[in-house]
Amino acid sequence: MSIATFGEIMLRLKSPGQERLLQTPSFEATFGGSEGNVAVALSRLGLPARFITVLPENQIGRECLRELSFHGVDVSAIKFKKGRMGIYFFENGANQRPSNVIYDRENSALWKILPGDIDWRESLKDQTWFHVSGITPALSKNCADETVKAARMATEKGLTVSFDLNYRAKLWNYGVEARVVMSEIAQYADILIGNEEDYQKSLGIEGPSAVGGKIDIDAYQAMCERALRRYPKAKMAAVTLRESFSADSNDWSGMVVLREERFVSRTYHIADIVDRVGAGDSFSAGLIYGLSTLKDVGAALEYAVALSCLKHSIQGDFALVEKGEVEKLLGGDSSGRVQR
């Protein structure tokens, strides 16, 4: 089993603790992006990824393919041209006030890449499962246009191929509708990952609102089933559960649903949210992760949650988690003791 990621890695700059931008002059600087937080997670808990982009030729690009190294992913198609790195700035947000995140990514490397840039046949040689997230194609024409081509060229090669269906309003900016291309991408999944609201932007899905009320399953799932009858390859959707009561505390679950039945999870409370961006890679990590070695689609979905919950008390992108600490997290110990 070996799993290809595609998309953008970024400069992460972050204010410090949760103040706000530029309240002191400084910013703690990490990695971060959707496909390379799920290669990191996976290579984390002993499965080999490879995490396929296109990187700045200087320096940053250097120290972001040496920190991807260092977390045991392999950067063998990662290519380097002349550009910038994307960056995005974030600010932890508190009680009622919500995190924000704000992109600077436009002309990046990856932003400007051309055909025949990344060889999708060497890329995808020897791999098993293709992921990709619906950031990538916000970003660019061309990046829309490579994304669709590594989608088909995936499931040309018998690859199983899943697809997060990230919607981010900020990013499509270059005249053509999310759903325009998302649903092209689509039909060569064969899971499909989001939330309610993943659904709806990135596919034009009806479904419920999570705003204001508690989880309505049966809707979530008659959303799902929705998705699975548009698109006939597509084998699951899954389908992330969160309930936001303020910006420090989530209740947290999820659901699988098939053709033929459905799975919900068990349901977290996260009461102090230390950063939660990133926890939505980390539940695809943990999905592709439990369906690749547990062979059981309820002990999957399980384990994904339990990998999102514990992301959800990281600093940073990356869930720098070990498979030890999920199994606890799943066997019931969630007391947080000191282990001594």
Second form
6 protein chains.
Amino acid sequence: MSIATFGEIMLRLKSPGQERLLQTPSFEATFGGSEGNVAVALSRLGLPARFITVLPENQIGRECLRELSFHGVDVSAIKFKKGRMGIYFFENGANQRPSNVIYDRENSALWKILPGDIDWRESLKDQTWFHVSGITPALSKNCADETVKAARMATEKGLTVSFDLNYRAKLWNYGVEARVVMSEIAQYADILIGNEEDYQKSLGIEGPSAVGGKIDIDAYQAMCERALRRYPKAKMAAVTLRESFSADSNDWSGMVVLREERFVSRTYHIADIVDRVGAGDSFSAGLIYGLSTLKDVGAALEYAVALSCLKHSIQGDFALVEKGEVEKLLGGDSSGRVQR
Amino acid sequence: MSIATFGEIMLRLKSPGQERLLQTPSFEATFGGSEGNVAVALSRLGLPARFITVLPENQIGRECLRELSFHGVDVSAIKFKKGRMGIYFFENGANQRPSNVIYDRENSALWKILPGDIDWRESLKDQTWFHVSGITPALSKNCADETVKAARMATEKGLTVSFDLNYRAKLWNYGVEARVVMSEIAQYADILIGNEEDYQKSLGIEGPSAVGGKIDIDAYQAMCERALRRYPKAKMAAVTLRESFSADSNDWSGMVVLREERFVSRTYHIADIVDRVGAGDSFSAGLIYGLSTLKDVGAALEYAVALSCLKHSIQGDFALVEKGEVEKLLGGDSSGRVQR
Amino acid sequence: MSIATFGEIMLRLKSPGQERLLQTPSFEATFGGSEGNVAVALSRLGLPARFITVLPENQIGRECLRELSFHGVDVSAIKFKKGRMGIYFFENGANQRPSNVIYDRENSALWKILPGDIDWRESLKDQTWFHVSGITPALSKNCADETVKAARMATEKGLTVSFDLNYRAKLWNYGVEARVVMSEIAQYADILIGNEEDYQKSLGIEGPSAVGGKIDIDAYQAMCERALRRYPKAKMAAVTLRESFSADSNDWSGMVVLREERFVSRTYHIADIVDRVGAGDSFSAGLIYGLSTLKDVGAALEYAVALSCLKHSIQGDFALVEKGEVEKLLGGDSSGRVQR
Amino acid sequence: MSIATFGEIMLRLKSPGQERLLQTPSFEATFGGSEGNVAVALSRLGLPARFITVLPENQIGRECLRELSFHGVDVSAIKFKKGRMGIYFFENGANQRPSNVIYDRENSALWKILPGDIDWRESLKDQTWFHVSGITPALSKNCADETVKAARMATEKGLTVSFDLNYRAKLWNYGVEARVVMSEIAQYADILIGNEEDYQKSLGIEGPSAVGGKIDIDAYQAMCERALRRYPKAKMAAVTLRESFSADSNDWSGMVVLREERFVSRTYHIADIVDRVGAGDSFSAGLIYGLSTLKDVGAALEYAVALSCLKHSIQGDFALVEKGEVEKLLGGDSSGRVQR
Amino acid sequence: MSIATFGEIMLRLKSPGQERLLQTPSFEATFGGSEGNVAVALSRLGLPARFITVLPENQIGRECLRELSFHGVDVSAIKFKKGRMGIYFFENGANQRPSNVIYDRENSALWKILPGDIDWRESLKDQTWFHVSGITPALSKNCADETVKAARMATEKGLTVSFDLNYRAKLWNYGVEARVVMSEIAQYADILIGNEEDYQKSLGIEGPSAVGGKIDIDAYQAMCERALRRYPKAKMAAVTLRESFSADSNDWSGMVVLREERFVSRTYHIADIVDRVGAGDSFSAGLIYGLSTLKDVGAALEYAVALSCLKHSIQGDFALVEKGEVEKLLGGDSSGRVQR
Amino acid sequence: MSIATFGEIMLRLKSPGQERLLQTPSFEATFGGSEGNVAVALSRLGLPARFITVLPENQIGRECLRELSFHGVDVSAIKFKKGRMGIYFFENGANQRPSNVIYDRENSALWKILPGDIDWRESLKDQTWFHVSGITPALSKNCADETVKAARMATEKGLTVSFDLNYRAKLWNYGVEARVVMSEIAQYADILIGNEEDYQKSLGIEGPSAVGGKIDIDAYQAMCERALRRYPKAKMAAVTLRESFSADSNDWSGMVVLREERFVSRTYHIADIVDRVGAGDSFSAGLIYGLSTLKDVGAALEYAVALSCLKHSIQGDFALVEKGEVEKLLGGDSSGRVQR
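Form predicted alone already given; the form predicted together with another copy of the chain follows:
In what comes next, the whole complex appears, and the chain from above leads the way.
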């Protein structure tokens, strides 16, 4: 079993603590990006995971490759090209002040990917699962084309395909409509993942409002069912459910809708968020892990929610969590008592 | 339109994070002080703001001037003299442990201000508003004399005068009674600002207790009305309303009382305070901004409360907040969701 | 009056903030260990406190001694021997992720203590109180033997003996059963201290469950009474009561059971824990301080709970708290308002 | 008198101390870029300096503007456009390991400058001097065109024009030959500045080798005279002379060649370089300052060399040096004794 | 081709900059240890390198494994066991104050290695070179036994065996004489490596004094020839030559003595050492790299000296150097000029 | 034997590394001041040392007391009074840029010392040596008076009195001439200490120039002899000899002149100064230590020079050096080789 993911990994430049960008003259510098986050999380949990991307042929790109190796990710399918590393600046919010992301990823090495840069036949060889998110096709026409190509080939080769819709308002600047491209990719997906906004803005599927009020679980289910109806290959539509009280305090849960059944997870109250970036990616990773190893959809969902709940306590994009920690939380121990 | 403020700006030496003073051998070093904070906040919001003070003629004083320029403040009326920079040591509290301030500002350059050091006619030229707080007259006899002189001249020249009462128990050590001096200045104020303690300790006006229990809004109104009765020039008495559950968690709102009317703002629950020093100053800045640009007292009050709510999420004395951020919060979005 | 405590003090290596161990390549390096924490807390409160231990004869050991002197602890009874400093690695939890401790204290200088290394007659001279915890006998056979010897001699010399049961699942690896050794020491104790788990795992006394649900105060009382019945010398059994909602948020209180009477303290809600390691030790220190200076058991308990409540707001093992701060909290001011 | 400079200012991301890039996960983040460095240095010395550029309309660009204001630079001619901030990554060398720069400045806001973005007539108004370097035309065709336009208009308006040749091998990637563009701009220059490599690679003027051996001052003079012959408007060709023993240890001096005369400066041995980036820019600034205020070419050269010598002791691109410090060094005191 | 190395890798705890241990409460935390350093350096240069060791089965041990993967080292032969991680504390010297190492490595996981823990047949499979140093047998009897076993089997399997004598006065505490064990291992070595002290203290071979005066190259040659005479299998004896002027300033070169020939390298003056720990290890790595890829002993020696010269400019145990950087220095460019 | 010293200890606020003051918003915060430095150095070497001063009764003052206890200094004679802590800002130089000190010590607790604040009879009890420097009387009239009183009483009680002349141009602002006060104190001194500038500016004794050229040792001797002639009680005049090549690189040695004899020490070349503040104080401490324990003036001088040479390698005011380290350097080992 091995999971291949395809997308962009960026240099993440974060101001220290909860400072505003450049409030003091330093950045915390790590790496992150949706599909890379999924690969790292899976690898940390012990599943073989391959990350497919194009990195710039310079010191920053090589450090990124090493970082992925650090986490055990299979980097054999990564291509190096002349170009730049995508960057995102990140400012951590607090209370009523939201976190903010400034993308500086235009014209990155991946952005300019050309047909043939990735040998898809080789890259998907021996893989059993292919995962991609809506961020990759949002980058550029070239990226969209490669994503479609990869999803199609994965389908042909019989891999399970999961597709995290991941709508990003600050992307999709290259002149096509998100829904057109996203719908094309969604046709290849066995599993759709997203929050209420993703389903609506990426696929144009009607659903509940993202902001305010109590979560109406039936409205979410209806939205998922609409998605399953529109994309006949898909067996499962998953939704992350976040109630955002402030930048620090959220409720977090998830739902999976099958054609005949739905599962709603336990809800975690997360009162002191350390870093919520990558939470959705760790939900995807947890779901893939669960579906691959647990064989029970409900249990897989709980795994996804528990892993991504723990991600909120960890600085950086990556879910630096061990299997035992997820299991402990699944076992009901969320008291946070010191282990000694 | 331009707002002039007068007061002391200090070197602020804070222990890192929530450490006790000198628990580790380093200080975070920024600048701050009530009226300077107001000037910086206004300038960041886009209003012309001039800060009037005396700085020491050394490297520390010159850095302070540069810092004010960094934030766009008009520093043309600042005078340099031989002397020292006032300092305040700051230790951030947590839970039941309060934050603590140690003043080391005696004998600062401003403290020893002499008549003529500031050319008030020149300094208030082309200004439309004059703001000062009760901290300036609390420093020394010299400072009190200059404050009275400035307030009187501002009145004569037809500037709007706002007066933040800002009572500080650790000051007022030079042998006069706060109430005597404060009352003299209050006679020139168009707008009085303070919390319940300020009104009582600075002006001797009866009011509700500062600690414990629910806020009795009518008692606050009555206090304001007493103030308006005593100071006939004042058109408006504003109060900040803080319910302090712990060093980290407060409720925050405000009220404005006119001679005929009162406005009570929305309340914000701020559960993970980053830094509450300067919150009152950003309330003053927001009120000045609102009254200057919005022409609706209720809206101005909401602006003041929203800006100062956001200040609680920002490290340091200064409200590093942009107009758009205040407007977003005023628009009802306090969910703290990541912007990307 | 002087309090002697005996145990191990370690080098504490903590990852910065809430990072995972080695997530970034640095450690915050301080010192800590149950009985040393008690001595430091007492000394900071103004009581003479002597710490008895064996330190390694190297630069790390000497720095540790200096650190104890820094806090005013009497270090005259500390012995230096060839060996190593015990270490503990500490990772601060957040939300549902618990804090974690990795002990690396085997074969420390104290671990290998030999009869005669400490001259107990000399070390307990002029002391009025002897305090030890269940950690010391959990280290090694040698440590257990010395603990028994010390407790016996303290009893013979008429010192008050307090015994914090402090059960540590990751210790007790040298082949004896905890209950056997602990029971022997408990016979010398005038005061037993612990949480519900300590009483059960250390002494085998039946009691309420540590996890989940509301605290059943009568069940705790019953447990204490069982302990008092079993150990006739003991006059008092104290319990710390922690309701752990997450790694950041706990309720904290305490109870003292005498033969005829029980006292239950006020409960503090601690919503933003800075560091809870050493909270139990500061409870012990506060109880010793209270019983030594206040002469009213209920007041002593409140002192213990207030001091240890404040400890949760302080980074590191040590309760860097001044008397006035405890008294302010005891006086009812827990609002965390800035002191200026 | 006021000096206008035109060019790109970038976000500078430096690994801490002498670490390799990303050896630890943090960057020191400041701003820098040749012509901006000149403006800052001049402003710190007390001369009015205006910096002309295009900045991205985002938080990073706005912080950059504030930073320039901090140093007193006139920012009124800066234009904001949608786009990105140029970045350069910097790794500080040591001993035999050279410092290294990775440019990530393609497609920056300035890079894409369009005719009309800068209103040159307005921007050069009331200016007496125009300074630009060979970096600006090396960025893009658009930048080259604007540089030519600016230099021509400055000449027409009677400003003194100084041109720092500043050859950068990692730029000039847009398909024209450096010499063609550079020669066109050089025709407008009153003063040419550069090291031996700059004259050769930028203008194709024959000169001595950059590496190894003793400096042959006559060969440098001959090179300058060739330049003066080729560009009849130029009155002066200046050269910086660096003997590089290692990344930490250099000898530093300069020469100015007029049509009839040459001046060779004192040589400084700089054995513990803190940061040599921006040394050439501070030489330009010092020369401009000297020629503007001292009216003696030899003295101006010594000023330029002394200021840029001191720059080597300061972290970052900017010469944070005060007039008095340059004068003290010019007065012969290079002993580095503590001032107290 | 693949190089296997065997030894201990430790957690390295260094005080920041040139501070004394615990002068401020933090440690820089990396990993290092002679044979691990060799594997990392080789891997960074692009040669396959396998590191064989025993790591503790805890979070620290797992991070160490990841760190080795980060650098591309083959970790497939690493065994995890219950135990502790060896630690070394490191204080960087300056001027006349030497750097200092405190070992805290007793009873580490490797220390207690048992026969069978490492499957040598499997571990040396497909390897062409085996490298070990005198530190491994200095740890414990168990380690010495395994080293002998490994060296013997490597010889039997036809691997090239290199042996860095690496004498450590603070080790060899388990009751055997260094010379006896070292001589046994030396019999298997094809290549001996060391400085003058190592040859004398490890093997008892007479040689020149380590301290003071000019290096008498013939005396070093004579020492090497004595070694080659005593160990008939050895084809080559290499020596590192360090003239230590102060903790910051050294001359560095090397010599290789064959049975018929000697090579003396170029000397580098390293005036501002960043970190000299691991210099000898990078010399070994460079020699292995050179002998494996260059096929000219003189060139291999120059490679070893150039790589280890560059190591002095890099913080930490590891030679984070790329092939191109060594080649640039070998090409004669040691001027340290900025690359841009 | 016990040495008492009297003077001011300040909070030292240093910008990080070699940054300019406030270049980044943080300060390294330690304590230091001439006579306190002497006490700390002596205590670290193992001699009983008592520091006599007045500290402010606040958190900063109490931390300072603890810091002195940390180093083993006897703090029993320290008086607490209402007031402020003296501060000095420190910027570390590099190359041609000198280090700079900004004093902010006016009106400190010690500055305002009143007769009776220190009970001199009690404070000098059981002391065998009294040391003071020219800084103390330079602070204020009150300080000068107490210094005279203390020196007189020490003389009467038969203590050895050493007097470090320590001229500070930035002090002596209270309206008396340095020479008058200094001469009065010098009459009580058994040992005078200073550099060439101190003797001239403090006592008006003719001597060689401080800057440039080779040291003319006979001129220094003549200066010392003049001093001994003028102050008949003095048995010894010591001089520190510094040749300052740059802020980083100095030669350092010393001389002692008796009435019949002179001793000139070995010279140390210190090429990479870490921190030279406090070097003179550690010379005084070394001389006191040497004269107290070695009974050979030449050996004592060498001890003083070796200790103060090592001080240059240590960050902060205090000479954190152990006896063994001085002895190693005295034994001739200045090679800085790693100890392992």
